[in-house]
Structure formats: structure tokens, C-alpha cells
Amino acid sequence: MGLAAVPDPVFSAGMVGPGTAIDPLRGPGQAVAPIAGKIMKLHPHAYVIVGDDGRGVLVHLGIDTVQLKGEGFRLLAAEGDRVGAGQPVVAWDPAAIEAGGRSPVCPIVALDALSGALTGFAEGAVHVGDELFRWE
């Protein structure tokens, strides 16, 4: 789904940056690295990975999940780790997030990207390893 459909005005208006969003399957699962690189920032509910080209991607697990203070999330990597694309970073349960009254939708944002720099957005169901967008 596109960022415009994210139920949070900061993400849906593109204020954090351009990108896309994933409406995850409900049930226990793992959030993975969308690109290969170094984990520059890691919180239970969100992380930033910067690739060797200097481009950073933010993955935010659910909406307003910072309020959970880590409850329901388990870190599978550490800040400073180098990860491969598709490598698990955080274990979580989107169904539990939704049962708690929050949206489990996950914005995936290209940090510091210029407007129009992203193309080729994935549509429909995506799986680990699928390209979500191209950063020109």
C-alpha cells in the first residue's frame, strides 16, 4: 500500500520522506532488513539501515507503537550490526498490535530522498526479498 494510506498524517503526508507501506500478515512474524547495510538506529518499534551507498531506509513497525515502550517486540539484531537484505531484525506480532487498538501498518521510508526519486513501487502482496521500490 502507498504511504498516503497510512493512518498517520506524518507518514501519509510524506513528511518523513517518500516511500511505501506494508500491511503485514496478522500473527507472529519477523521484520526484515529491506536493504543490505549497517543498522544505524534500532528501537523495538523502528530501525534505520544505511547501505554502502549512504542511503538510509526507515522501517517503522506499526503506528503509535513507540507508546508500547518495547512491549511485544524482540530485537534479533543490534545497533551497529551489518545485515543482509531480508535478514530478520525484529520479531513481533502484528495481530497483537492490532488487538491493542493500534494499526500494524509498516511505513518503509527512503530517508533524505528527493521527491520523485522513487519509482517502481511494488503493488499487491509482497514477500521477503521482493523489491518495494527503486531509488533513482
Second form
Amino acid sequence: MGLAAVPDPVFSAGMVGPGTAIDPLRGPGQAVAPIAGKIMKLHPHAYVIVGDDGRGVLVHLGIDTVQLKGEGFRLLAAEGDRVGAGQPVVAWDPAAIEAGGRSPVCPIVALDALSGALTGFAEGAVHVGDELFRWE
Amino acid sequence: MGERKVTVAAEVGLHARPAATFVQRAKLAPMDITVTKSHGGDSVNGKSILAIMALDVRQGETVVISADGEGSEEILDELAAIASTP
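What I would like now is the form predicted together with its partner chain, since the data block earlier showed the form predicted alone; can you produce it?
And the full complex, kicking off with our chain again.
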């Protein structure tokens, strides 16, 4: 859906970095690693995977979900783990997040990328394994 | 070398909005900006959101922000204000 539509100016204005966002299916599901690499930081509501080239991608599960202090999230991997692209990292239920009055939209951000460095943004429905964008 | 010792006040620590705001300001500085936890550890690049997130500064932790060169005092004051904003 693009970062601009994320209901949080920190993400929609690109302050964290360029990227896109996923409006997840409502219902129990698994958030996966967007790239292969090491889980540099793992919070229940957000994680950063760093690839072998040193570039990091942030996945944020819902907006203002830090306030939930982990409730409703189950870790499927550990900080420091090596993961493959598409490997499950956190189990959660976007419907429950929404029922709690928060947006379940997930920003996917290329950390420290220049704004013009991303191309080929996916549009419409995406599935695990689909390309979201290319980071040149 | 100019320095500011600051206790991070935001509930989320130096993550999310505080981190993004900090890095955005640091990037405008002409000189290098480094951030170090006051009890030791690596100095990281204050212009990298990845590095700041990796530093993982929690609420109540103290960091030392360093910069050198013309205008660094003003920049350090601004960065210290961002980091200490609740």
C-alpha cells in the first residue's frame, strides 16, 4: 500500500527511511523475514534483519503496537538467529490488533537507504515470497 | 571534542520517533556524530538509523553524543534536546 498511507507520520513522511507497507490479512498469521540475514533486533512488535551486505530492513507490526508490550505477539525466532527470506519471525493476529483500536498496517523500511534507492514497488495483493521492492 | 551526556527520556527509548528525529537532525550536520552508551561499549554513527537501533538505548539509559568542528556546540545542544525529550 505504500508508506505514504501509513497512519503514523514517522513512517509516512519517510523519517525512518524509504520503503512500503503491507495491509495484512485479518486473522492469525505469521510475519516473515523480508530478506535473508541475521535478526539484529527482535521486539514482539518490530524487528530488524541485516543482510550479509550490512543493509538492514525494519518490519514494524502495526502502529503504536509498542504500547502492547508484547501482548498478542509470539516470537518464532530469537535475536541473533540467521533466517532465510520468508522465514516466520513473529506470530500475531492483525484482527486482534485492529479490535484493540490500533492499525495493523506493517511498514517495511530500508534503513539508511537514500530515497531514490528503492525501485519496483509491488502493488496490490502480495504473498510470502513476492518481491516488495528492489534496493539498488 | 564536544560532548553531551544525556539520559534518554522517551518511553520507547531511542527507537521509533525519537531515533528517526535524532538521525534526521544528525544527518544535516557537516561533521561526524557519534553516540556511545555512557557505561561503555561501541561508539556508533549517529547518522545511521540502523546503528542507533542496534545500540538499543532504553528509557533511563545515558548516552554520550560527540561531535567536533564549527557549529558542533549548537548541533550537540539540539541532539541532546531530542534525546532527552520524553
